[in-house]
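Just one chain is shown here, as structure tokens, and it is the form predicted alone.
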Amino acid sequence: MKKLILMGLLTLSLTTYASEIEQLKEELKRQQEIIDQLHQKVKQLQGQQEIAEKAREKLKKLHQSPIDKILSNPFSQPKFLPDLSLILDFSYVSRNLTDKTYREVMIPGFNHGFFYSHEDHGHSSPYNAERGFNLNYGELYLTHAVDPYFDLVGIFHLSERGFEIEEGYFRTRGMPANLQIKGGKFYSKFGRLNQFHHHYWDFVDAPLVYRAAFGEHNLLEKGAQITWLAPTPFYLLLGVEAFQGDNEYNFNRNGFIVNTKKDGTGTDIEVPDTKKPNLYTFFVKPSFDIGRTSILWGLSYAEGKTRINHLEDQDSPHAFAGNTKIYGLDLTVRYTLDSYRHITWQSEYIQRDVKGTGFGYNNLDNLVRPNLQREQSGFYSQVVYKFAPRWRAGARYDLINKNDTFINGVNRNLPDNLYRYSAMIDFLPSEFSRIRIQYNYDKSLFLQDGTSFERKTNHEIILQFNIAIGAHGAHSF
């Protein structure tokens, strides 16, 4: 009896278990059908999304602005857009010298007059040339990476008299051994101030020794530069440059023909062109920090052949052929007081040595060719104090302390101790504009009458407005 009961219970259990298995199979089948349906819906949605994305891209291209099209592929040459900026410099000048007198004054032994080398040689007029209002220049700046290997920079000088390429050069990127090559037309890295554009200067005008030695636009040449950033624990930059040598105050590479008679009836003597490149420079610039003080100093040297041709000067035709060497020493010390206040002291000393043959005419209008030698030097020293986020004040002292010119070994005793005091204060409404007022007390200017010189004191007040728009890269320290 017990066996029959156990058999019945076992049969009932198996039947119930089989029924539950069938139910589970049915449920799994239904779940699989739901999953298959979901897969189908996902595939449909993915297809619809792809269609929508393609449609969106087409609409985006149809309605995309030109700037967006350029930025979408910055290295596409047809769509290439460099950084672009425009800088304008405007001033109001008050001085006690009349414009006529200011055109005629000179720094003895250095230049004929501030306007001589610009108007007679086709360049733009000096900055702040006239009393009253002056539109000094416009500067159009373009730059961008060409590819992973080169940058390209173009800086164009705009004036009322013309348009010229002030700087145009390429610069290498990522060369091995911390080397960099630069080629084209650019400002030499000689000294401290020479490499910077006018709008970056701390004062309205260049220091007196720069203006006397290099002219209104400093040492700006066509050539090549190679620099090496040494792998030292402090900043150490070394460089050499080779230039055509076109600076008319010191070098020049074009020869000339001079006649043995002032009226041209004698025999022509040809002074040949110099070899090209004609000018070579070398510089070393170390820098290091001591606490809150940053120190940058440098040594510079420039050497080249010299050809100066003023034979068309009706009053006193003359010329020169020889060699010029220029030495430079600069020091910049910046002490940081806090996040926006700092004091900067900057000084440069420049010495120029010139040797060669002069060409001129005596009282009988016959050509004379004396040995000519110049030993000249000067310096400036300035302090600029940034005492508020938008305000700065500064003072500068200029001095030409040596001005010896020897003709056949005899010193002409030209005026020396040529000095100037300057003071300025400027306000920056923003990083794109500057308003500056500067006063100059200038005792470096003379009028020449034959072999005698009359000193002219120049009291000068200049109100400068410098405005910029667009993208302009930061300047180096």
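Here the structure is a predicted model, which is why all the values come from computation and not from measurement. In this text, rigid core is short for the largest set of C-alphas that superpose within 1.5 Å between two forms. Numbering follows the first chain given and starts at 1. Compared with the form predicted in complex with the partner chain:
In the core-superposed comparison between the two forms, the C-alpha atom of residue 26 has shifted by at least 2 angstroms.
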Contents of the next structure:
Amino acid sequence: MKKLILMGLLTLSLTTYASEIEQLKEELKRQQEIIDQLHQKVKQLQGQQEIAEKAREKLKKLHQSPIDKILSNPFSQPKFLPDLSLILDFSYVSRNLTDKTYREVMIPGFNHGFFYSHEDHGHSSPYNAERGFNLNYGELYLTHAVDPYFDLVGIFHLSERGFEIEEGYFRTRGMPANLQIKGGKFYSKFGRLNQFHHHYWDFVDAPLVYRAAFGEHNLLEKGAQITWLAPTPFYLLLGVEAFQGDNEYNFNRNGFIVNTKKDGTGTDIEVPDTKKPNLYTFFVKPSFDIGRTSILWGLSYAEGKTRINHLEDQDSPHAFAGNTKIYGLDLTVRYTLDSYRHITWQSEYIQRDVKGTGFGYNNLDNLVRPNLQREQSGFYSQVVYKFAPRWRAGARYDLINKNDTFINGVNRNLPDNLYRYSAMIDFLPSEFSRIRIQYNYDKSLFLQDGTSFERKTNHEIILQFNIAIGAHGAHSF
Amino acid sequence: MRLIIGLMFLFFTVAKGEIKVVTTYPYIASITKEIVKEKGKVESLAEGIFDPHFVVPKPSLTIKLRDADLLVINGAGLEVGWLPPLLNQANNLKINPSSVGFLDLSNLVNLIDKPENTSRAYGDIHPEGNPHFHLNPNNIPILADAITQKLCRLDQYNCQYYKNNYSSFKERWDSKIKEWDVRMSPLRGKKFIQYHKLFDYFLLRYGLKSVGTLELLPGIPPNAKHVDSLIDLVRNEKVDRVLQDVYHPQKPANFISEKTGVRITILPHDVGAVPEAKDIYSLFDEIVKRFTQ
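Form predicted in complex with the partner chain structure, per the form predicted alone context:
Next comes the full complex, and the chain you just saw is listed first.
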């Protein structure tokens, strides 16, 4: 019995012991956890101490160094940098006309040669002027939204001889009633090609009729433009422009003084400046699609007063005062084969009517003022085929079909049927580079000898490199 | 006074008429149609059969933008080469990027392959990351939700209708995802090459590996040396197939297939790219079908 009680007590005490041990173990565990936590805290505190010390050291250094060594840039605005791009046009020219002849040839009834410039018109030599290498231009583009109301575009034409604002204009961003206003210096939307920059052209050079009628800069003017996208079910853009009149071939605004004697001993006659602004244009451009074919055509009209001052000429000083009307008709048809292949046919017809008074000197060096009238027209038609993702080929036919100049009603019988054939192939390694080779067979150039003209056939091959870097905006259709 | 109120009422009823939504790509138009249904007109500027990077900015597209109340774009640089001149010509202040009627979907999803440094020496890369995010089916409801919110903002009167349409779209889409997940699961881990990094989001979603592109660099077509290296790659890496989109030339893929026997699968990347891909559902149906065939 005793044994039994003893056993019972023992087991009881043992079990109590066991439970106590369990408790102790747990207690130990808890304490261990607390110790661990404390360890961590100490570590954290040590870390913080170190950071604090480092900071203190930094501060010390700052205090030690002069205050103006603290670098801070709180007003930097890199996110507002405008889109910026640079385009370089470089070429190699092979031409059968010598550079000397090329300087002298002209398109009769239109110009005195491509190098002829009587006013201060920056770059007076045309692109691809010399045999061999030509650095035609570097063009710097800057464009960005001004605020919710305007975009600003600046295009700077850099040549070896100078810096020029080629275009600089603002454009409204969200006028009501689908209106848009543009102001500054920009290419007129007259015709089809005129609005585009040289780097976007399908050929190295402008069509013959453009070069003849508008000169080397096309219709690039200071003024304002309003366009309206009509609420029609198809695309219909209407626009008017008013320009100051900078185009020296047609719409120059500056008057001149002409003397009744060639040697200047007579009396001065003043031809005043034109009204300013001098040039007004109007255009209508409808477009629609038929399946995969897009058709865009246009009617354009430009009218302004004309002042041509060639009185500084050594041999035959002359001048003109009158007015000019230019009519344009254009048609572009683009057929899309797939993502990378398309055919575009583009044609333009331009007619120019000039009326006014010519100023010149007769054999006795006396001033004569005949009635002068020009009726001229020409067109180009071109096909460009993008036949592979990186290749395009194109052909162009240029013709000046009418070239009548009447002096006091008598036709001077200037050469007409001036024409040119061009062919080009271009390779586009990427969207940002273009290598193009173009051949021109040009029957539009003449050498003048008194009143007679000698046609100089021009064969030329131009290898063009047009390369762009930076953020350059997409081009429109 | 009464006349003015009357005229205003007339104006608002006319203006309310129906909402006009223009999207840059057909897949966005299809999602939007699921939400808008008959309460508006939805049009896409681009066509699914063409390269989304090179859309011709033809004047007729300007007309669609001129009349739009809402413009939904893919974003991430995909439209940079063609949309800005159209927006400029459309003169529609409602859909300018700073206006309420403009939605850029790329802001709503995580873009992969965002390069830390960029130079055009590496081809025509998108600094924003890979813009073809719509081929991850999980992204579609996120886009649909954002479009719904925009529609609600512009057309509060029909908001509940749009929300209901979104709910039923989401429900149907989730069940479709389950179906596609089951069908795609056996392909996990397989290796592919593609012309352009067009299908990366889809491949990533289903645990498939893209081991190379036919183009040398983004936007730069392959040269002979690159094709040779791809032939080696196909052999060494045991590439399952070449994924060919509908708009790039198929010649390089055919050449690699001839040399190695690797299969070519033509995949639609957008609604309308192949006749079977009629809407956003059948686009994914067709992709899954062509993968599992």
